[in-house]
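Next up is one chain by itself, shown in structure tokens, the form predicted alone.
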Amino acid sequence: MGVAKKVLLAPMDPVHDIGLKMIRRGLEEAGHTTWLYPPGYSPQEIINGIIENQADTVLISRTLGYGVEEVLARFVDLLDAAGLRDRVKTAVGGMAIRPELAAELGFDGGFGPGTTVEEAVAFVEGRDYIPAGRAGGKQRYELVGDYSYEFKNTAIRSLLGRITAQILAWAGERTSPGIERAYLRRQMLACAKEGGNCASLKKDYARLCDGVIRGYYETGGLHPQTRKLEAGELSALRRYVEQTKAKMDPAALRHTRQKPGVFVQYGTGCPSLDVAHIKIAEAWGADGVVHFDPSWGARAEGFMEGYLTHQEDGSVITPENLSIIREALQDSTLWQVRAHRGLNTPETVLLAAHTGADLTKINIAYGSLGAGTDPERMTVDGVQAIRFAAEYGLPFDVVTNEELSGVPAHKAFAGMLIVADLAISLGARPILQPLFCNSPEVMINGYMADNYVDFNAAKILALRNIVSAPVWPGAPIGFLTQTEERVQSSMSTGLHAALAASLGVEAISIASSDEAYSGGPIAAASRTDTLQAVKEAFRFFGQATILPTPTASKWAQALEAGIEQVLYSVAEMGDFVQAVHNGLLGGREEGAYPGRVGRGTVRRV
């Protein structure tokens, strides 16, 4: 703090002295001296108190706006003829005041609405103000933190680890052009960063990959659609990228809560509006963003290169289409490639992780369900895809979006489950990813028909009691509860952060206020629509908790009886591919239906 200060307080008003007092009793906590002058004092009056208390730093309000420049104005005048002005610091504040109209009336100091105590203390003791949690700037989110991965339900234990024996046995003896990509891809990446010449290694990538993709290596066609980006768009980028980023000063989502971490997701088909819609959410406050692909990408053999762009949702992955996003990213900002699907799923993780992406997505169930690969395809690239998330440290969340297509929740927890200890077996750390929504299996059973607390908090009851693992709901939360109109789709949002909140959970996905139901582009107002109804609800709850009724303990119970027997299910088969095949992760009649995409490509070794 330095020297104690001598204050006097005035507000220079008929009425209101609250945001003094306020301002006083900080003051006073930090050890300053304090006198607080009653409304209506006159400037005289004010004046002769600064004298006689030998005060050194004034604070006046002036909270009305008629007449404010003529009645300030006269009191720095008073100030100046007393020849208290070059010893006296000063500062007005009040509604109508601004920081410019301040200096030119000859006030030290001018705080306007949304003026914080310590801002004010920050000024009386002549340093910075830095607001809390904004020390050296954003800090980056920890969102895996200290969980032991112990499984809690040793039925559920036992089961899962015949499982996971089985799919490792099993997928230990076959291969795919996918992972054969991959491996390549660890080469190509090598011998580009060593300056050698790569033509025989993209060769025998291009043998590996289908149609358009084999056409880019041949003859340098795109997919359709599909274009690069001339050089001055990419030199605007990054001009714009520096610019941004020299001012950038994000907002504060959580109040006084730690967790959870907010992410949005991004991908616009565009890497120049990639980066705008990233950079808007990181000033309001995101935490991490998540790269969305296309769709085409999931069933297409191989990646092109280059700075590419194209007219569909979900971003082009390319080496160098991820490598700008990284670099547009401010520090503190988490970023996560999905690769949970498809048949690119380990060179994913790979670019992902040569990249510099913090986090990737990987959920075998859901690439076979939800996602339409071929689940011999998608289980012996998923435990690849494992692997090298373990060898390059990234975590990974395991979505459960197969609700959405009916699947009830027990079987997409027990697919999400299977996930999670494969990963716990090779090393690596899973993160669960349950969905907060208004699912078929919900709107069929009428869980939500009363609130939409109890159910999604039994899910998350459920998980706490089987494992100690980091729980990410998302993809986003409130999903079809939301409508096309954007404050009930933001407030929904945003009473959804809250509840996670309330549950501990580590992180939260959100999605815009017009993501779900958009026939266009997103709005970029959109965006801070949901981010800013987020901060919103965590500042009106802070620390105050979402109480569930006894039903989510019920709920909780039951979902982890059924996740039990259906993963006894598939251990009694023996065979994860078939037990997929024959419906016990999700059937026919529940919405689910194993994927044909890279049917018959899976070889033994």
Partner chain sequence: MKVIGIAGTAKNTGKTTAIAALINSITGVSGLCVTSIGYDGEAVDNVTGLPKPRLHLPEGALVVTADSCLPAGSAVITKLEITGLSTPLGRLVIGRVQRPGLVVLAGPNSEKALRTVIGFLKKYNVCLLLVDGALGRLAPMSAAAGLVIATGASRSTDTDKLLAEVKAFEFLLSLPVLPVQEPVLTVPSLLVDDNTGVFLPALAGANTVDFTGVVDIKPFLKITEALECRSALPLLLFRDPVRLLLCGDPEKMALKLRAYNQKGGLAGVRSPLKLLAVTVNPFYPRCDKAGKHYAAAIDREKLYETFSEGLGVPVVDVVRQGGERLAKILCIQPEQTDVN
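Numbering follows the first chain given and starts at 1. Treat the numbers as computed from the prediction; the structure is a model and nothing was measured. In this text, the rigid core denotes the largest set of C-alpha atoms whose superposition between the two forms falls within 1.5 Å. First, how it differs from the form predicted together with its partner chain.
- After superposition on the rigid core, displacement of the C-alpha of Arg85 between the two forms amounts to 2 Å or more.
- Superposition on the rigid core between the two forms places the CA atom of Phe75 2 Å or more away from its counterpart.
- After superposition on the rigid core, the Cα atom of Pro43 is displaced by 2 Å or more between the two forms.
Next up, the form predicted together with its partner chain, please; the one we just looked at was the form predicted alone.
Next up is only this chain, free of partner chains and other molecules.
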């Protein structure tokens, strides 16, 4: 604090002096002298008080109604005419006060709803107000944290060691068109960077692609569901990004806890619309964004190039599309490009790393059982993708979305831990991604008949008992608990976020309030609904915790035991791919069908 100030606080209103009382306490704690007048003093009496006490700041509070503005304006006028205006700083606060109105009334500052005591103290002291946690602008969220990746459950560690060794030995003798394309892509990127002639590389690349994608390289034809962004659209997008960045002032979502980071997903099919969603999410406080690509992109061999738009169920991955989205991000925003489930997994990790992504997503078990990729192909490609992630220092989450098909959590977690252990052994940094969801398993067994807390908490407790690793529930949290009703949907997201915070996880992914039921593009208002709901939930709980019932611990133990049993079966089988086919990580009766896309494309080296 600099020089101690003399501050007169006057509620020009019969009852509304609570805010001023709080500010007074803050000012006195900061060493300033204050006088708090009773409500209802006239402008003349307040100015007389300023003169008598030689106050250098006056803070007025007043609710607004027709005619009240004239009273406030008269106060400022009298202060000016009394020759005090230039040595007495003035501010007005109240429910309807905005900076524009404060300017109209002639005050130096105007404080509306949500003003903090710190903000008022900063005004009095003549400092710029920087909200807590926003000093120097929004900081990048530190996601991975300080985890040892040590397995606490030694039996599980031993089983995973056997499985990992088997997978690495098996995959080490095999390759696929996906892996070969990834290496070609690396050469193509280097060639383009050096400004060389990349035609022959592209020719080789095209030979490893499916018909439609190959057609792009041979004839310039596009996938029927895409078109190129026009030059005007691109320049408008860049202009929009420039203008939006200039006025970006991201909100702070977290209250007093440091965790979790909050991610939102985008994938409208149109890079321009994606960027608009990203900028909205950033402004409302999201720490990170996740790129969703279209499902056919996972089933087709190879990537096209250029700025492509008009896809319907995700945004096409091309080097250019990823680059323009990267350009649009705030420096503080974490960016995840998913690579987890299809025929382009290694190349996606490579492109993500080259375009500056912070995170990616890989899961061999889910890609094989829930996303339609042949287990053999997914395993070979997955191992290579993990190798790239390790090489480029790209942490990745291991999602367990097969739970949504009906695979029990303990089987999905066994698959997740296998991939995590592979990653740890290859020097990568995996993030465990259990679902916070009302899955088919949960519905059938009534695990959430009473509450949504216990089973989700059990998942986190079980994982914490097994390994020291970051946990990032997703994706999005509250899956299958939200309805088409926006308030319900937002509240459900907010409460699941509060549970995540209470459990101390590293991050969460959230949906918009209309995501599950939009039937089309997601509305911006729905995007902000859930971000606001999460913010409010964090504010509500602060450092308070949500206490699960004793059932959570019981279920956690059961989960851990179930995981160990599954891993034992897989290890005993001695063939991971076969174990997937045999349903050890999720069977047909559980909605898990080993994929067929890419079957027969793996070859020995």
